[in-house]
Amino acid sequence: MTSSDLILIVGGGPVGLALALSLQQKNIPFKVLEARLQGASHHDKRALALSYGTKQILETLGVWSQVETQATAINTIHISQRGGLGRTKLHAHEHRLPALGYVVSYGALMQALDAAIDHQHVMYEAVAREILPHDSDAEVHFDYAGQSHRLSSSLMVIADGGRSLEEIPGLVRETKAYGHDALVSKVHADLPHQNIAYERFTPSGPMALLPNGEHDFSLVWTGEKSMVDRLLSLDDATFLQELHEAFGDRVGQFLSVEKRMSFPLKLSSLSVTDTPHLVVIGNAAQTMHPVAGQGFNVGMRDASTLVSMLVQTSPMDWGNSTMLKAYRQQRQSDTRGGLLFTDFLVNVFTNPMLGVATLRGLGLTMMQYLPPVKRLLVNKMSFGK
């Protein structure tokens, strides 16, 4: 089975579906291969931090109105460090933005995208087994409806978070393990969040509390695996007490916590040496530390840029080396900058050397009174610039 005139997308998560929906709007033929059941992720409560730029992309796709009803706006970002002076606040109104970002569940975003996509172009429960780039096209071998199938295309897009990337010729992954895990959950606080997101740097690692509901926060608490494993083993009351000790009194007491989960943290980027007809986007292309919430939003900009390039390129040239080289050059500043930015934050704010905490505090204090620096930070987080 061949489909050389179709854009093939391996992976029907939010980045893959956003790409597909944009192609649908532009009347560019596509096919999505998704391993999961249709609607399987609609009840996924994991929190996604959407930048203002991502909100604009979702508006263009016509799905923001549905997402907005279940999203919580971030109007202020409060940055501080535990055990040291200094803080910085970023306010949306200072940058003429209605919000700095939004928090929404993975499931709510997937429902909105699923409702807008033409499902005749999506093959659910299609499990990719092998991807082979060739000089004239790229092909994928996959299982569907109990049988083996093959599709080829002049442009294949991998958007499945890296699950299909094993042993693909021409793809080289560079990975840096932080040796830390991230604990994620949702907590209910005594005081309303007032649409403030908190980024707090502690000696053990960064922690973030993102407003998600009236009095609720989505929590990301990072640290060495042994520390995170111990936090997972605590009863709820003891866990909430330790969270309060680490975070402080800004939102009063923490009253309850939902199910706690963890995952290892790493920095990962994919370099394409010479692979025509194949492009990798989203977490499949780059995986970042969750500090500053950059990863998902970089992936959405990958998808948006790729569609813009397809519109500007003759279909005869889709997937050739010239087009893909231009795409990589256009995305290099954003993706590389995001990787370096998040890595820098982690390294600087977890450095235990004597005197570094004082310098960090001084830097945070100075940033509070330097609007141009704040503007650069907000533009990076919002638009990748």
Ligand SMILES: Cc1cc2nc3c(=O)[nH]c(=O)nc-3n(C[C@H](O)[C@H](O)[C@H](O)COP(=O)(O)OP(=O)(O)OC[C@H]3O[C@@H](n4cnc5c(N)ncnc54)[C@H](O)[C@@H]3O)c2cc1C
Second form
Amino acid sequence: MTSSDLILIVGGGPVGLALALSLQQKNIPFKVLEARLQGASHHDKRALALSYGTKQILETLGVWSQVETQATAINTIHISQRGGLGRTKLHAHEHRLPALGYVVSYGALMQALDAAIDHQHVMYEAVAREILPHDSDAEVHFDYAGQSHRLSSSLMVIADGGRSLEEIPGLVRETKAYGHDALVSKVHADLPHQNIAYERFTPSGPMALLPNGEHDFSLVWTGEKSMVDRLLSLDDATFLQELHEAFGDRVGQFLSVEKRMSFPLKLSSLSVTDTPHLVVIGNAAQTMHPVAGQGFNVGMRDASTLVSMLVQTSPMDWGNSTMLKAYRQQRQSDTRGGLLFTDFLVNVFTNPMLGVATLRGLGLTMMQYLPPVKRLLVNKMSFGK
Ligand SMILES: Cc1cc2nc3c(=O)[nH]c(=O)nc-3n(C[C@H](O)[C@H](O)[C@H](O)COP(=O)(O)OP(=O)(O)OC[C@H]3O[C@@H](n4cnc5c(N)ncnc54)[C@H](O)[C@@H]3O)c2cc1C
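Got the form predicted on its own; any chance of the form predicted together with this ligand too?
What follows is the entire complex, opening with the chain shown before.
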């Protein structure tokens, strides 16, 4: 099989599919290779925090009306630290936004994207094994229906989430393991959430409670692997009690918890991408700490920028080094900014040094009274600017 006249996308997760859908809208030919069965991700309950900018991208793709029925708006973000004074609140209305973001399950988002895509152009259960960039094109070797196949394209987009295709000639990845895991689950609280998302910094790591449904919150609780393993092993009642101790009384008692899962946290980015005909987007390009919910949204902006660039470039030049250099330059500040911002938050807010907690508290209190600083933070979180 060869096919150099269409854009090949390896990985049909939310970022890969959003890219595909955008190409479909612009009548740009594409093919997606996706390892999973069609519909396999529809039941994935992990909660994604969508920024306001991502909501606008989904609107343009024509899928927001479906996603919205499953989404919970975040109107306020409440930032605090455990064992220290100071807090900051960000309100959507202060920034003239209808919402600061939305919480939706991975499965609901995938369902909406899947419903809009023309499935003729998606090969499910197609597992890429090897990617080989050449001077004239990029080639993928993949398994499909029990056989090995090969496709090549003048522009191949890697959107595999960064977990399967480690070694690609010309790409160098920098990785920093935090040694921390994230425990994720859904908890039911006594009091209504009032569309408030809580970001709480604790000495062991940040935790977030995101409004999801009427009384429910999606929980992301990060800390050393040993701590997370212990939290996973607790019975529900003890777990909820410990959660209450760490989080405080803001939403009353926690009444129930769904299945708890964990995943390791790392910071990963591409330091060298010296490959014509190949571009890497989404989590495959950058993986960041979940604090401040940046990672997924940066990935959506990758897809959106790439499509804008394709539209402005003659098809003869798609995937050439000039186009890809321009793409990387355009994405650099958002990507690096996201990585540095999340890494900074984790480092500053988990620093146990004497006096640092007081300074942090002071910072949080000052921020509460400094609208320009809040504006910068909201713009960064909503639009990556
Ligand atoms: C276990 C886990 C839990 C998470 N929980 C949260 C959370 O609670 N909140 C949050 O905001 N973020 C969470 N994240 C991060 C979030 O899932 C990512 O930011 C988001 O999924 C990135 O989207 P993506 O499309 O770039 O990658 P992915 O969602 O990873 O999609 C990649 C796609 O590529 C496909 N693929 C992979 N390898 C191949 C291959 N070789 N050939 C073909 N197809 C392939 C996969 O099947 C998948 O469909 C979590 C991540 C993980 C790993």
